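Just the one chain here, laid out as structure tokens, in the form predicted on its own.
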Amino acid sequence: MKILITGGAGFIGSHVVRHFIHKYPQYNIINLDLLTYAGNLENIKDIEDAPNYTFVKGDIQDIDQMRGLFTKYEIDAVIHLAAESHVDRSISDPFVFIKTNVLGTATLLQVAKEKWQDNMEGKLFYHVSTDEVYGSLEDTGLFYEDTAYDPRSPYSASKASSDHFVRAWHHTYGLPVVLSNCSNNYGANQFPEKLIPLFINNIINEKPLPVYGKGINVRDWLYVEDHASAIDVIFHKGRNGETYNIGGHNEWRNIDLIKLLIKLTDAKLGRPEGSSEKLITYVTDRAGHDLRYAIDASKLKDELGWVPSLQFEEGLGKTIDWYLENKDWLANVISGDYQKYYENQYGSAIG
């Protein structure tokens, strides 16, 4: 099987590529990534010489390049992870998200349909999405696979739109598809615009920890290697046309997560536990900030037998260890462009 994995130099994508390379040496994995700011070949340096691995730099919006790629590598399946994914950036520049997440996905769908239409047997387009398409929950309730879409940010609206296009190509053209909607991921190699690596880096460097609003927003956290294993299960066993929610069964208020992160990181740095709480700095809340996300992943468990392997504190400890052991990686990705973004987002006063 020849599998195209898009966005495979990014955070989640690199873990999926590595998982498939090691577990399925009989598969040929073609990793397509444009290598924008969050795409980093350092994330997959350890498998770049694997005999079943090929890297291609390319843009999913370029239909001619995608047609050539599908033809050259005789692609049998797509695992589509390439996306702009940070809510804050989507608020600042929504059209980048529309182009990549909507037009890019539609381009891939069209090329897959063109190349596979004479024989769909054994073909699959797997679209990886987010729980943010469902909107926001109050203090109770869960997101289910049939929860009505109610996106609240340009990011989640772009992902909701791409989900709809995947289903449209399935129903209109018979394209074999599966979709998954996951909760917040954390783990190694995550670009430090996201909460956990941002705060680990700032704790290490004793910089202010910018907390939106009062820190009461709630998220479910999924260890990225568990996400990769769930994608594997859905790819091989998921039913055509179905959607599966992937959750970590770890709901945390942001402020409680931050205090746990401080406690664990301080301990690993040899500081008094909790001493970095003095770095917490409350900043103006994000526009349209969803209060709570919570996933019901029982369909994935009941149908396909998948459950997360780690409890949150264990996964968080492993994540902190990775960043402490890979300070060079952190230094390399925190470029001048990152510093400019950081100051624009949180204010130069806490930079």
Ligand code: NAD
The other form holds:
Amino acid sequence: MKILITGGAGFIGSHVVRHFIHKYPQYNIINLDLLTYAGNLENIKDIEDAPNYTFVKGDIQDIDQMRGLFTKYEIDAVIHLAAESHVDRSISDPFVFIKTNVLGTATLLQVAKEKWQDNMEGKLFYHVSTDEVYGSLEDTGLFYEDTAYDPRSPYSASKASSDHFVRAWHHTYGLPVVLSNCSNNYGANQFPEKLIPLFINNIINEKPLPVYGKGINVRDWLYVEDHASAIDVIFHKGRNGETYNIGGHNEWRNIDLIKLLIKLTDAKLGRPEGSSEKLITYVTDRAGHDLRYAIDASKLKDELGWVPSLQFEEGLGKTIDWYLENKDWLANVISGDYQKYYENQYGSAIG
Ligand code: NAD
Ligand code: TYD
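Coords for the form predicted in complex with ligand NAD, given the form predicted on its own:
Every chain and every other molecule in the complex is listed next, the one we just looked at coming first.
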């Protein structure tokens, strides 16, 4: 099987590529990535010489390039992760999200349909999406696969739109598809714009920790390698046309998570317990900040037998260790453009 994985130089994509390369030496993996600010070949350096691996730099919006790639590599299946992924960036620059996430996904769907239409047998378009398409929960309730879509940020609206297009190509053209909607991921190689790696980096460097609003928003955290294993299971066993929610049953209020992160990181740095709590700085809330996300993943468990493997403290500990052991990676990604982003996003609030 020849599998096109898009966005494989990004955070989750790099873990998915590594997982498939090691577990399925009989598959050929073609990793297509534009290497935007979020894409980094260092994330997959350890597997770049694997015999079943090819990297292609390219843009999912470029239909001619995608046609050429499908033909050249005789693609049988797609695992589509390439996207703009950060909510705060979608608030300041929504159009790049619409272009990449909506038009880019529609481009890939169209090319897959063109190339596979004579024989769809054995073909699969797997679309990786987010629980944020379901909107925002109050204190109770969970997101189910049939929860009505109610996206509220430009990011989640663009992902919701792409999900709809995937289903449209399935129903209209018979394209074999499967979708998954996952909760917040954490782990090694996550770009330090998202909460956990941003805060680990700032604790290490004794910089302010910018907590949006009152810190009472809730997220459901899943270790990235558990997401990769769920994608593996859904890719191989998921039913055509179905959607599967993926989550960790692991809800945390931001401020509680931040205090745990401080405790674990201070301990690893040999600082007195809780000493970095003085860095907590409450800043203006994110516009339209979704209050709570929480996933019901029982369909995935009952139908396909997947459950997360890691406890949260263990996963956080491994994640902190990775950032402490990979200071060069961190130094590299926070040089240049990151400084401009950081200044725009946080400059006036925390200096
Ligand atoms: P990321 O921002 O770390 O990586 C995205 C990758 O896509 C980068 O390598 C980037 O270079 C590439 N890319 C961007 N535009 C491209 C284009 N036009 N053509 C080709 N490549 C392009 O994102 P991530 O956090 O790894 O998320 C991956 C996927 O998983 C996304 O679709 C996201 O919506 C979804 N998801 C993420 C989370 C999360 O917590 N991070 C949770 C659920 C779902
Ligand atoms: P984030 O990692 O951006 O993921 P998402 O918004 O997609 O869930 O943010 C996780 C939570 O942390 C969210 O409620 C926003 C909050 N947050 C802060 O309080 N401060 C920050 O600097 C960031 C980046 C996020």
